[in-house]
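First, one chain by itself in structure tokens, the form predicted alone.
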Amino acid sequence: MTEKAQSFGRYLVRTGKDIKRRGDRYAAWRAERATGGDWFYEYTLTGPAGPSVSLQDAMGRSVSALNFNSQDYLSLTSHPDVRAAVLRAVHDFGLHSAGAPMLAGNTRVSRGLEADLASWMGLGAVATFPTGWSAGFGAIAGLCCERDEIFIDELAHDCLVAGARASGAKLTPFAHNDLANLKDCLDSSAPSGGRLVVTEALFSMNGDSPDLKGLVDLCARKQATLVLDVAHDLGAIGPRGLGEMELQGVLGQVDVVLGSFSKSFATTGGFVGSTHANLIDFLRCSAGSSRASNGASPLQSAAARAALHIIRSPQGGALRSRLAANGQLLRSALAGSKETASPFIIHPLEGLARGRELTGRLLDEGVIVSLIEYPAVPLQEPRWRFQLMATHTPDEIGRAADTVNRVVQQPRGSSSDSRRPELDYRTGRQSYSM
């Protein structure tokens, strides 16, 4: 078997005394599989992000392809009220504020985006963060310290579980979406501080949402505070776009709000909320990617606020009911896939090798997708990821259908899937690949 069908948690472990050597390994990974044409990631853009994208891969060479692999779920990207807006704020501030929030790196646009945010999601006050990523991170690390209990979904994003660990608190995974477990996890905790609860309204990797009216209910009577990412259903789903919150009628009742503006809001960035108005003020400062970073720039604060806009207009409701019609659309005509209410459809394959070879032939037929793999995903449960936008057309999502249930029913290529053990990355402990 050869080193391209391993996984990347054989050449992501951190080992060896030489640690500017600690690439290597995995450098000459990554080339055998680009080589192969078995490398899917690191694309380079050659225009927008459309339906139909046109790209470069990892070797330079030109793809263009029906674009399920991006994550603008509205299609706001390109839209010409947005573009506008980021040349006003070009014209009015220059391309960055030049410093931290705590300093001079607010604008008037960024202090109005978070009064929108605030407003839009019945919160006591917002705070903008330069990246998403910084955004869930610093909520958690600038929150908690050694004496609280993080108990936080087993499933949840990366930059929850490294502020959870940032923070120094006691740090407990309940199992996933399962109340009675964090019930029980909560009635056998006594931290000498505070009790974070940290989940997500939509899973990105699942597709799959909590009982967000349970989760309320149970940390008021627990004397917990919850924490709730809403990256990917924010803007994109719910009668007025305010996602899972909005469906399951508890908005404005959830201790802390975080999301990126990466999906729906067409940039980069993200925020933290709370309906207390105070923490944020707190957070302004003992988050240290916002204390010690420079702010979001007035371009990706007036590109999110114009995308809010258009959001909470009929336009934008419009724009959901198309990105509903489409997901429903693919996810009828796909064999085998996961039925939820996201932007997005999970598509189970069959073993990593498997995975990889169906998604090169889906390359090789003009569909782009994104394959996801170990350590997003467990070892033995690769997936596609089909991200829609509302400006697919029926006749794109039918052409993809078509192309991804002939590329599936085609005979297995010759790569064998692999049973050896390797290590996770994260946590040293012994895995296997596929």
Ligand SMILES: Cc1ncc(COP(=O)(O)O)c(C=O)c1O
The other form holds:
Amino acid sequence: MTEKAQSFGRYLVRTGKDIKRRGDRYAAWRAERATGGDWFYEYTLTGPAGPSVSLQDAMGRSVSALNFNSQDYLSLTSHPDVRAAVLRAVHDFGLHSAGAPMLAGNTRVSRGLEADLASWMGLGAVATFPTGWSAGFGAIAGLCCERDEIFIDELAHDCLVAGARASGAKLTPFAHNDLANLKDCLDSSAPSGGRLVVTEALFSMNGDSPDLKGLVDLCARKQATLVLDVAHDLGAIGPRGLGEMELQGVLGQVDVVLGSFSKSFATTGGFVGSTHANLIDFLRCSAGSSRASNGASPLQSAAARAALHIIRSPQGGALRSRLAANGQLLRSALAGSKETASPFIIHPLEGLARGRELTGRLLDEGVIVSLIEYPAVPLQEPRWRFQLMATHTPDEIGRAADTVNRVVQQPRGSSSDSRRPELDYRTGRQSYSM
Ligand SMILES: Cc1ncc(COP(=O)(O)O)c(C=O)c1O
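Condition change, the form predicted alone to the form predicted in complex with the named molecule:
Next comes the full complex, and the chain you just saw is listed first.
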């Protein structure tokens, strides 16, 4: 295998005495992939992240493509009400929260957003955070300590694992979505402190969900506190937009619910809510990512609050219906995709080299999609994730599916390699432009 064909895992290792040189091998590998035309990351948008997108790739090549690589499930980032709310917030509060929530980093808009989220989800209280990652990290690190044990789904998101590690609690991964295995783990544990079970409502690399009713019951029986990350489903699915909690009938029964605004709520930011209001006041102070970090900006709060208002309205229902219809259309048109009811579609690839080759061909043909590689997924299981938007048209979906189906039929190694730019990533010199 050439260096270029290797995985991220090999280059993200943190070894070597001279710490400042630890990026050198990664940089060389990244440059080799980029000059070879198979670095599908770190794009620079030159316009809005809509169903079609204009961007520059890492080589400086300009690309216009049908876009399945952005997270805006309900297409609310371009909604006039959301934009108007942001402009009003800029006028009323300026650009910046200018403080941690414990100090003066709250505004009427952020307080209103927290109250709206709590009443919508049937929770006692909600606190907002500047990103979903900091919400997930802060909630878990801020709740647990060395005496506790945290049971975490083996595929849980990076922020949840990082928070669990930072807490110092004993970490026990359980098999993905496997309640019988979780029960065995709980049965064989006896921490001197408490027990926290951490999982997601809709897994973003698989498109699958745990049995939430079973999980709520199991946690209640075993005196464990349940934390559920609803980043990908909240707003995007369910009759009222309340995601898997609504679909599986556990609204108001999950101890701690956390999520992100970056998928369906038109902005960066995140939240943690709980049926126990006191826990949220505790977290505002115990979570370092709240106590020691400036709060979400007025722009973020205004965008998320306006998005929530739409999500709760009949218009939100109509957008969810269009999103679901788009998902069904793409899923049925794409041979070999996984059958899930998520706002994104997972399409398995036959190995890393083939996956990179096909992703490059798709980009050349004007379709951009997320290539998910190790360590985000197991080494042998790279996949495409097609992220849908409510405003993708049937024609755009049809054209994308036709392109994908044609490209995956092409034999290995016979692609449009001759169209690849011959550029030096490090110097930026170009010998090709599209
Ligand atoms: C399950 C899950 N939790 C948390 C996050 C972090 O959210 P954010 O992008 O708002 O930091 C993500 C982001 O992709 C996610 O997929």
